[in-house]
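A single chain comes next, written as structure tokens; it is the form predicted alone.
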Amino acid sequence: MLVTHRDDVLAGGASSPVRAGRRVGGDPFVCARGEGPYAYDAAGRRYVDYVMAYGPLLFGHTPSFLSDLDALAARGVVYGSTNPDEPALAGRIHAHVPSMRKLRFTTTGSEAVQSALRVARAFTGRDAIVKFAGNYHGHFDLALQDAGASAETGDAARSGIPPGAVAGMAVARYNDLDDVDRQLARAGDRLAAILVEPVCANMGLVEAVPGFLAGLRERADRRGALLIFDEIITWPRLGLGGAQARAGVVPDLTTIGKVMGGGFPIAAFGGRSDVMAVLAPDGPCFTGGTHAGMPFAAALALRVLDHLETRPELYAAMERHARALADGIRTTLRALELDYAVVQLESIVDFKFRPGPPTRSYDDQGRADQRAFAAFYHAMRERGILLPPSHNEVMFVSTAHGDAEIELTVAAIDASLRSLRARGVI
């Protein structure tokens, strides 16, 4: 008998939990189809669509210039060999992000930041971490620590985490520099790598206050240490230089992934020469896939790099629909007179449902009302507009959003907030 029930063969009815919608409750959304800003479901209803794949879509869903992908294909998609478009996409991305003067291509951000922390440690010689609460970093055992997202590791022992990962690491607060100093005295002599996101957008939409970056580079530098810039998330969406050009912040090691690939798995890690020499052949320091750099994802890759580097409008655009889609909540609560801070980056927009200024660290996210959240993405998800399910998670603004989908976004907050006030649940 043919099972076909997700929750039958699924474990937790889903590949990645945050996909189950336990955070919300209810019947998870499940995508059959998605094409340009919209996600459609198995009953063919559509829906605007601001997960987009938690920020891989920059130009939404199937883009025409990711289209014809069969020539691509008929190369090979994976040889196990080096090929033409790595080191030509190495150059490329080297060119927009100079802090990565090496690197090597990985297939998931995960692996990515796990490679970058093997490096830390290779190199400097030193086993401790510091990360930071409610930063994401992937799925590997160091990282769950604190994590933001929909990772919930609050007993390590049993998630599988073994007391080593734990014991060689210190999670400090976001944007305190009085506390990195306390967990940079923990780790003593042993500091490796202190390993950060310069915008952090799973505990919302969050970025660091002026002199919190270059505090960390301060604190590195005299330890002689390493300072890890986790742009999964920021690069290329907040331009081409990342976060590290807005912060004005050099790191050592940088990791990046998501939109570099259009929507395919391709991510890479890569920093000083000196720091990239401690990897095999040329030094002791393993990392390596059988998918890494395969040549179908680099040519996809270098094709969002064209795209991008052609079009520089295409940033101001989102950011102008970004805007307007934050403005618009901003007067739904002003009218509701809910003190909720909005908050917008380029084309990230994020609200959380706890009065008072923006979240500034992991403590602040775990004061908003997550109840109000469950009841608000239920409601927009009614009125057509398909929102992350959890309150961790922001919103992403594509290039395939327009005038309309925004219009319709903010007309969908307004009645769905509404309708909450009315119901009382805020």
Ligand SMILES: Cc1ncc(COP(=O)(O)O)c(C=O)c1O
Given for the second form:
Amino acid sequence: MLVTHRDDVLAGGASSPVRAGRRVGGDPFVCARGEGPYAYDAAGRRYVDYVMAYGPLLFGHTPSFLSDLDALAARGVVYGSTNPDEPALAGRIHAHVPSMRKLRFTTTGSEAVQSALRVARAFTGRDAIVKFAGNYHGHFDLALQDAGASAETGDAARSGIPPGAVAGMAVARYNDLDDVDRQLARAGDRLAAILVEPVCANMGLVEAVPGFLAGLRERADRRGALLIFDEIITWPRLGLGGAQARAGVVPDLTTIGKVMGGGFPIAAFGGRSDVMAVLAPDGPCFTGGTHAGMPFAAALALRVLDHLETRPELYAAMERHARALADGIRTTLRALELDYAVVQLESIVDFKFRPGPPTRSYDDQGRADQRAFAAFYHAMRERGILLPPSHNEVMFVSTAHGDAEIELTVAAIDASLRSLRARGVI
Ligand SMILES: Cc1ncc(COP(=O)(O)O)c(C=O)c1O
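Complement to the form predicted alone: the form predicted together with this ligand:
Following is the full complex, with the preceding chain placed first.
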């Protein structure tokens, strides 16, 4: 049989919609190869990459611990049995994130959050969930209401998500405890859990204001409900203790993913022993998966922890580079008299085309100028810098980004913003 290549068979041109680049227009970026901090297109052109696969690549595209994968694969990559690396990995994660007393592995972050919500409902015997506009938790039904990142379910009636599936869901404004109280009142005594990104990186980079997370903790406790932190972007990007260690607020359940597999798909959910005891085979709540906790990915996750535990200086270097990037952006904005807030937390950097204080909620984010961002995206790409093609996303710095890449980027940002000014875009 003759096999012909067709480039119109991939639905929507991408396996995840943001990659199609519709938010910024133009030809979508097609990555043919990655190396260190660089992405290469099919023509071999090199770009400093700040997409970093939307978070997983804390060590860039080709970290040294990915060098002898043949040996790892030679053990077999998936068994369908528990393997020794799984409990070892669970124990190592627990040592860093003590609130994850018991945990279970999944393949993707979406599954981890979906599982955590089911566990919360099984444990409490209730069904209502309060989540936050602009937070993103994956592509399952419940998570997509008012979600940030690239979630596009605007036309709810045609989105394929039945109203019944989201009937128990209330969506509150991030950083607004008064609105949380309004949504909690709607949920009443049906509240199973409050689900939140403790630092949100899906409507730009948005930190919780002081007292917000503690306020959620106190409200969940008062109602006998659970607090779930989605740390799929933040652990271990913000440090081995994650966002919860920084905030000093302890959730009942936590979800992690992205960075933990060093680029391979593995994620987890976990928390209090009494809560996780609802899981089958001990309890009535089923979660599982063919590739969940597969030995190949679990071994890589152990390597990620080895790397971070033995080289704490990596965090300091990323922070220094991210700060230099943020300072460089601020210098150009000042020169152009643009009052946009530049935010940086550890290795995450972000600014939006909106004057005034940093984004606090999805309402703020809705006021950013998307047209200006699209022009900026293309101006940067022309200059060899790759940004995520959506203004809801952020710039991820990795351990592979060095002074040279940051200098190139700062220069490109300066030139790009000046070209936008000259064209009257900003
Ligand atoms: C905070 C957060 N939670 C969950 C997810 C879903 O993870 P995955 O894409 O691995 O299903 C994402 C993905 O971007 C995320 O940013």
